[in-house]
Every structure is written in C-alpha cells, then in structure tokens.
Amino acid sequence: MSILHATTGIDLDDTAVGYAYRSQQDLRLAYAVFRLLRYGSAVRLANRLAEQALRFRLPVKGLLRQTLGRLFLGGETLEETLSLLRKLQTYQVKSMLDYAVEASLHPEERERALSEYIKMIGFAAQYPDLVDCIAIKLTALASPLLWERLSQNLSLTPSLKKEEEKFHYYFSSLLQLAQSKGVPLMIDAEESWIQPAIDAVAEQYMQMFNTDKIIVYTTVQMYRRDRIQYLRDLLEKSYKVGIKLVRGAYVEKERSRAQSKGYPDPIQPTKAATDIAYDQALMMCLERLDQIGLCVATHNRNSCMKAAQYVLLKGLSPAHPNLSFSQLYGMADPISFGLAKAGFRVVKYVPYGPIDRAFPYLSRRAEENSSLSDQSGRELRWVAEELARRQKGQ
C-alpha cells in the first residue's frame, strides 16, 4: 500500500473496483487473449496472417469481431459504442471517442474520415454526460506524404498544395463545429518526420479556437528526447494550450529508420529515462494547470498517483475542469476506475470501427502488448485476480 493509498483511499489496483463493469465472460476472454499476447513471435506472425487474410476477404471477419475487438473494440459504429459508453458513465467514466482508421492514402477515404467526424461531433454534442471529448487523426484528413514534406519543407506538388488547402478547408469546418457544440478534440500524435507540420497546425488552430473553452489538444510524446524544450516553448505561447501527455508508442519504427537513414535516434535511450521525462513534463504542465488543459494519457500507474497526489496537495478539485486521465478501453481498468472513484476526471479512450479498417489499430494493440511484456503481464496479473475473487465470492 502506497502512502497516498493510506493517507487517502486512492486505490489504482483495486480489480473489485476496476473490473465491476466487466463480466465473468468478459474477463475470461481478457485472460486468454493477454496471456496469448505474451507470445510476441506468434502475435506478430498471427498478425501478417490475419492482414491477408482480410485482403484476399477470407472469413476472418467474426473471429477477430470475438477476440481483439471484443477486448479493444466499443464497436464497429457509434450508435453500437452506446451501451459501453453508457455502462462507463455509471462508473463516473466518460469517454474520449476514436475513429480507428488509419492514414488516409484516397481522397475517398479523406472524405469518409471527415463524414465520420461531423458525426462523431454531432454525437458527442448528443450525449455530453457520456462523451467528453474526440480523438483526431490528421493523416485521416491529408496525406501522410504531405505531411512529411511539410515537415522536411519540401516543395508541395499541385496535386498536394490542392489537398493542403482542401485540408484546411476540412478542419477549419471541423473546429468550427466543434466550438460551436462545446466539443473539444484531440489531435493524435505521428511518427517524429511527419510530426513538425502536425505541431504546426495543431499551435495554428489553438491559437484560433481556444478562446473561451480549451477546444484543441495537441498530443506530446515523451518518448521523444527532444518534447521537454517542445513543451517549454509550447507553455509560453500567448494562447491558451490543451495538452494530451503520452510516453509514445512507435519505439521500434522510430529507430529503425534512425538507422536506415543515417540520423540521430529520436528517442529516449531507455524506458527509464521516457519515465523521467514524462513525469518532468507532467509537473510543468500541472503547475500550470489555471491556464492549459491537460490529458494525462498513460497506463503507468506510478505517474498517475503522482499527478493524483500534486492535485490533493495543492488542495485542488480532483474533479478540476482543466484536468483529465485517460487509458484505452480494454486496458488498465483498475487505474480508470480507481482514479474515477476517488472523484478524479477520466476520459476512457474507446475506438470504434468496422473490424477490417479498424485492424490496424488491433494489431498494434497486440504488439504494443507482446513487446511490453511488464504491461501485459500486469493486465494478465489484475484479471486473473479479479477472476479469483469472484470465484471466492468475495
């Protein structure tokens, strides 16, 4: 038990607490499915194998629908998300709503991800008790090569100035809409040579938008050795910031083209030092919590309890409107719902989408979990306490 635990109540590893929303059958599929993800050669291979089959259309479809969209899935439309997002809000959890589709490489797609966006907004304006905010790719609106050259300031080609400009026509509208129903969003973090030009546009509309409500977040990986400057700077604007605080999860593609290019490795040396500078960057950012917005995105308990403990300290609301924590659905339950019972603002991150184009976002969900293996096993260890528990009937 942590002093903060004895001093206060907070529990972040209660499953009793965490895992009340789940059912018996819920929980067990959890545990098969974290304790498969342990195996990170057969995940990564299932993972190719189940990438082709749905290209060639084989009837892959259900069983991944049962499996990894079960467990990371709120469901394949907004209108099937309702009834997890309502059963959240009986926990004192709402929701943070993401289209999970990958980049957009087809205009089409450009203007299906808009169409879903309009609506996400419309639907959260809908149900403001359940949905707090939205997440938002800005490589589902534009090109991931526009946004490489733009980073690198690369000379655009007709064809790209044209989508750069339809871009901003399509955001501009989103933002506007957004401010219009109170809808904050939540700009998704890239990979390091795409990620200039989103910082860019994400500092361009905060400075338009956020007036009167914090209406755009930019999301700062802490991953990255360089986002301590960033995030001075960044608090010293003149405009009001909304910031999303993540570690980061592209370690292995991020340095594997470091070294296939020849440049310096953009990313903290251990996961120690990623520790160190996320809990650096988080102090900055609560010490000025009266001016920005701050999301602390991460499953790590131990800097949870340390932003839940500078809150208390300082004899602040936990329920402080400019003051958030999020995990995704599917995972670190008992942190959620801890930091939710003892009063604290949380926002579950819970994707949706149709199964085939929501797959890439699933398979990275897996991957992510059989390469951290402290993380999986720590999801397999509070599920299968939470199954022995009940099992005693306790």
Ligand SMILES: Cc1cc2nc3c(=O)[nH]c(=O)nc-3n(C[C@H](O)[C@H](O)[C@H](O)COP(=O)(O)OP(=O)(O)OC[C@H]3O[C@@H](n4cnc5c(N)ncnc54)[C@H](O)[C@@H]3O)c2cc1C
The other form holds:
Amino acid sequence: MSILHATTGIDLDDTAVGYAYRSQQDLRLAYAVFRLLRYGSAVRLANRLAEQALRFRLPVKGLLRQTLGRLFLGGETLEETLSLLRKLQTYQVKSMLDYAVEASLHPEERERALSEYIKMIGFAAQYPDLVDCIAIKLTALASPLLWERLSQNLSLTPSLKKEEEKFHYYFSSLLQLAQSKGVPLMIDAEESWIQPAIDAVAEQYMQMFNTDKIIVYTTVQMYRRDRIQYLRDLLEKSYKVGIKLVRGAYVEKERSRAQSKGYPDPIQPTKAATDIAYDQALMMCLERLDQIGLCVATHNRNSCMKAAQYVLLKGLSPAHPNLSFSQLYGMADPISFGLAKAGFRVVKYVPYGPIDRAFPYLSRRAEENSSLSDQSGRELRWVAEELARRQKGQ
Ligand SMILES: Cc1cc2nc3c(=O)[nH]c(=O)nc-3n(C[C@H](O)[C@H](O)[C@H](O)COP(=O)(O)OP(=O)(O)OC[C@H]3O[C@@H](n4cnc5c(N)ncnc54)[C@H](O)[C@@H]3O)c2cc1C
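Write the structure block of the form predicted in complex with the ligand for the protein whose form predicted on its own appears above.
Below, the chain from earlier opens the complete complex, with every other chain and molecule after it.
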C-alpha cells in the first residue's frame, strides 16, 4: 500500500476492481498481447508488416480485429461501441468517444470526418448517461499543411485559403450543434510545429462557446518546455477555459525534427522534468477548479493520486462537475475504475473506426506499450495478478 493510498483510502492498483468488466477470455488475450508487446523491435517490425499488408489488401484485418482491435478499440462503428459503453457505465465510468482515424489529406476524408463528428454529437446526446464528451482532431477537419502554414504565419495559396474558410464554417456549425445538445468537444493537441494555429482556434472558439457550460476544451502538453507559461496565460483569460492536461505523445518525433532542422529541442530534457511540469500544471488548474473545466488525461498513478488527494484535502466533492479523469480504453484500468469507485468522474477514452483506418492508432498503442517498458510492464503485471487472483477464486 502506498503512502497516498494510506492517506486517501483510494486504491489505484486493485485489479479486482479494475478488471471486473473484463471476461476471462479478454484478460487472457490482454496477457498474451502485453507479453508480445515487450519485444520492442519485433513490435515495430510487425507494425510495418501489418501496414504494408493492409495497403496491399492482404487478409490481416481479422487478426488485427481479434488482437489489438479487441484490446484497444471500442468497435468499428459508433453502434458497435454501445455494448462496451454500457458495460463501462455499470461501473460509473463514462466515455469520451474518439473517431480513430489519422489526419485527413484529401477533401473527401475531411467531409467523412465532419459527418462522423456530427453523428457522434447526436449519439452522445442520445446516450448522455454513457457518453461524456467527444475527442476532436483538427487535423481531421483541415490538412496538416494548412495548420503548419498558419502556425508559421506563412502565406496561403488560394486553395488553402478556401480550405481555411471552409474549416471555420464547418467547425463553428459543429460547435453550435454541440452547444445545442450540451456535448463538450475536446480538441487534441498535436506536434509543436502545427500547434500554434490549433491553440489559436481553440482559444477563439472557447471564447465564443464556453458561455454557460464549457463546450470547448483545449489540450495542453506538459512535456513542452514552454507550456507552464502558456498555461499561466490561459488561466488568466476572461472566458471559461476547458483544459485537457496531457504529458504529450510525440517525444521522439519532436526531438528528431528539432535536431534535423537545428532549433532547440522543445521537449523537457527528461521524463522526470515532464513529470514535475505535469504535476505543477495540475496544481495550477486544480486551484482554479471553480472557474475552469479540467480533464486529467494521464495513466500516471502518482499524478492521478495527487489530483485525488488535493480534492479530498480541500474538502471538494470527488464528483466535482468541473473535474474528470481520463485514460485510454485498454490501458490503466485499475486507475480508471479505482478512481470511479472512489466517486471521481472518470471518462474512458474510447476510440472506434474501421480497423484499417484505425491501424495507425493501434500501432501507436502497440509501440507505446513496448517502448515505455514501465507502462507495458505495469499493464502485464496487473493482468497477470488478476488472472492469478481469479484462478485462486479470491
Ligand atoms: C485521455 C487521453 C487523451 C490524450 N490526448 C492526447 C493529445 O491530445 N495529444 C497528445 O500529444 N497526447 C495525448 N495523449 C497521450 C499523452 O500525451 C501521453 O503520451 C500518454 O498518456 C502517456 O503519458 P502519461 O501521462 O499517461 O504517463 P507516463 O507513462 O507517466 O508518461 C509518459 C510520458 O512522459 C513523457 N516522457 C517520456 N519519456 C520522456 C523523456 N525522456 N523526456 C521528456 N518526457 C518524456 C512523454 O510525454 C510520455 O508520453 C492522451 C492521453 C490520454 C490518456
């Protein structure tokens, strides 16, 4: 039992609670997959092979569906996610829906993403007990090239200018719909070279739409050296801000671009430095909980415990309407369900989408669980512990 567990009474390692919603078969699959994921170079190779196989339409979809898909995807369509969402809700865990497709390079993909987002908002409004909010990728609604040029204040070609106008038209319509249905949208954070324009859009629309309820959330990545100051400025805004706080997903990509282009590395020098920045940001946000919306989006046990401990020590309700915790579906279940059991608002991030289009998401989960040995080791240990516990019939 950790000191924080002893002082708060909250257990974020209880596998019986964490995996109550998982069948024995699911757990055995998770055990096998997490064991395989420990072989980092083999995982990277398998990912490349699967990518090629999908490109050449070789029959690998079934295998992906039965392995990574079953572990990390809520389904291939919105409707398919329903049974999972209902199961999660039995344990007081709601969902953040994510249409797990990558950045759109073609106009027709953007149209498809837009209509899917419209569908998701309708679905969330239809099932308010199951769905808390929707994750939105601005790179699914406008091309990364547009975000990059806007971020660097470069001029736009006529076609990019048109794309920008179209984006604003569609995005504001989407937000009007979300506001009318009371469904919050959380904008994902992306690579630092396209993020300035995404931040600008997030701020512009937070100001417009976060009137009564917080409808727009932005994401702040605390692995970036400049984000404490950014957050400080954000917290001073005169409108209500919604913040999803993450560490950040692109360490290697950010470092190698900075090195190849010869600019200073924008990422904290070490994992420990990122952890310190994250927890500092967490405290800054928690101190403003009466004015902002905060989603603590992390699998980090210590950060979750610190946030929970703060709430309890300040005498706030764990179910504070401005605070939620979020972890990805298929990961950190003892943390999610442990927090929910203690009365905190937990929203599981549930991605869905056609298996071939969701493959980049799945391959990132696979690589994340192999490159961060702590993470994969912990998931494997938890699953093994739960299988052993069930075998003993405890
Ligand atoms: C609900 C949810 C939504 C998310 N949305 C986004 C999003 O919109 N955009 C996005 O970028 N990410 C997003 N992520 C991913 C997130 O940024 C992290 O990559 C992931 O959650 C792992 O970090 P952690 O806090 O869970 O845990 P931990 O395992 O404690 O931390 C791992 C993280 O620490 C940092 N880190 C690791 N090694 C180093 C190092 N050597 N130097 C500096 N920092 C290091 C990295 O950020 C790494 O991801 C999301 C995660 C969740 C759970």
